[in-house]
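Next up: a single chain in structure tokens, the form predicted on its own.
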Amino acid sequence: MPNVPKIRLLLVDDHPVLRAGLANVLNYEPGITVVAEADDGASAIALWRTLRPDVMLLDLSMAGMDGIETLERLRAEFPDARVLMLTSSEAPEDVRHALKAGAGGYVTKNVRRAELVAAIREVCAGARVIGESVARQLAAGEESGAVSRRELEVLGLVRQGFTNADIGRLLGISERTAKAHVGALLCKLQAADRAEAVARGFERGLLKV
């Protein structure tokens, strides 16, 4: 299809072996072209500044500016900027997150060829795509329950050690109010106690190393 323009592609990942197999592999696909690749956030938005390609293919977890960080400061500068997430987690918070901050789609690395190959397209068509693998952990999570912004806040109290009262305190919210932000994550997390749903949270995605 000469006469077809090729997807004009942006790699972001700070693992440079996996970087040159993506390259090599998305190189030799028909109608795609990577025309960079950067290994940070900072880098990736000056070369889209640069480049104004079609695709970012961005990586969650890197040193320093993280995806969701880098993909807010992307559509804060370029709205329309089209953005695939490629990344190991599947946990459904990332992805809810990554989804909130604009991207386009969001599949994970082992992904199939064809099927990562298709994403791109897609995304570039400006439809919105969930990997199979990440659809169903996604759809797992909902059947658990979404765990909202405040109760995120006192698992990472939780996971501190405070107690119902310094959470309260720390919040600015009653005691009872945050026993009912805490009972709320046992259920949610399936959690039989405060520990367990510190672990789930680590399992989920939902807290970071």
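Please supply the coordinates for the form predicted in complex with the DNA, as a counterpart to the form predicted on its own shown previously.
Partners and other molecules have been left off, which leaves just the chain.
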């Protein structure tokens, strides 16, 4: 009956239970075969090398090498590797990073089974698929300007309770410049003070717990 070859899928997630369950579900699906599972980035890439599957289903949050780094390294070695991110986070920043790193799609773990399967198929076909709730979050984040690398660095220090003078010293710049970065952050994150800026940082996924 199947005149098209099955999609060979590599499943990467550090939750054994979810992995086992997902493998089960996907294997039931005609047209998809889970050829291997990995619980961290290094073994995921190693498995890709030997098995050369059609697509990787990749979790963002993993111990050791995280999803983004795994994705970057994989794409550096295999630039045409198809990867669908499957994660719990809807943070715009995570989505942006994943897509920039070459993800073929991004869906959250609360998708229905049918949607997930459809997304896998589309990614294999070379399309870009974004979960709709994800897309909405992404759009919300886009309206206000992007935070620059330097500003993100500063935000990380603000988070740790450093004063502008401290930040200046730590980054080898003047207090005034640190102040300017903080000011830019307040504006871009639409925050009234540094406390709110930190909160917005977490909300947007710029900062991680």
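Residue numbers count along the first chain shown, from 1. Take the two forms, superpose them, and find the largest set of C-alpha atoms that agree within 1.5 Å; that set is the rigid core. What you are looking at is a predicted structure, and each value in this text was computed from that prediction instead of being measured.
Asks: Aligning on the rigid core, do we see the C-alpha of Val182 shift 2 angstroms or more between these two forms?
Replies: Yes; Val182 is a residue whose C-alpha shifts (by 2 Å or more) between these two forms when the cores are overlaid.
Asks: Superposing on the rigid core, I want to see if Gln160 changes position between these two forms - specifically a Cα shift of 2 Å or more.
Replies: Indeed, Gln160 is displaced by 2 Å or more.
Asks: Is there a C-alpha shift of 2 Å or more at Asp54 between these two forms once the rigid core is superposed?
Replies: Asp54 C-alpha, core-superposed: shift of less than 2 Å.
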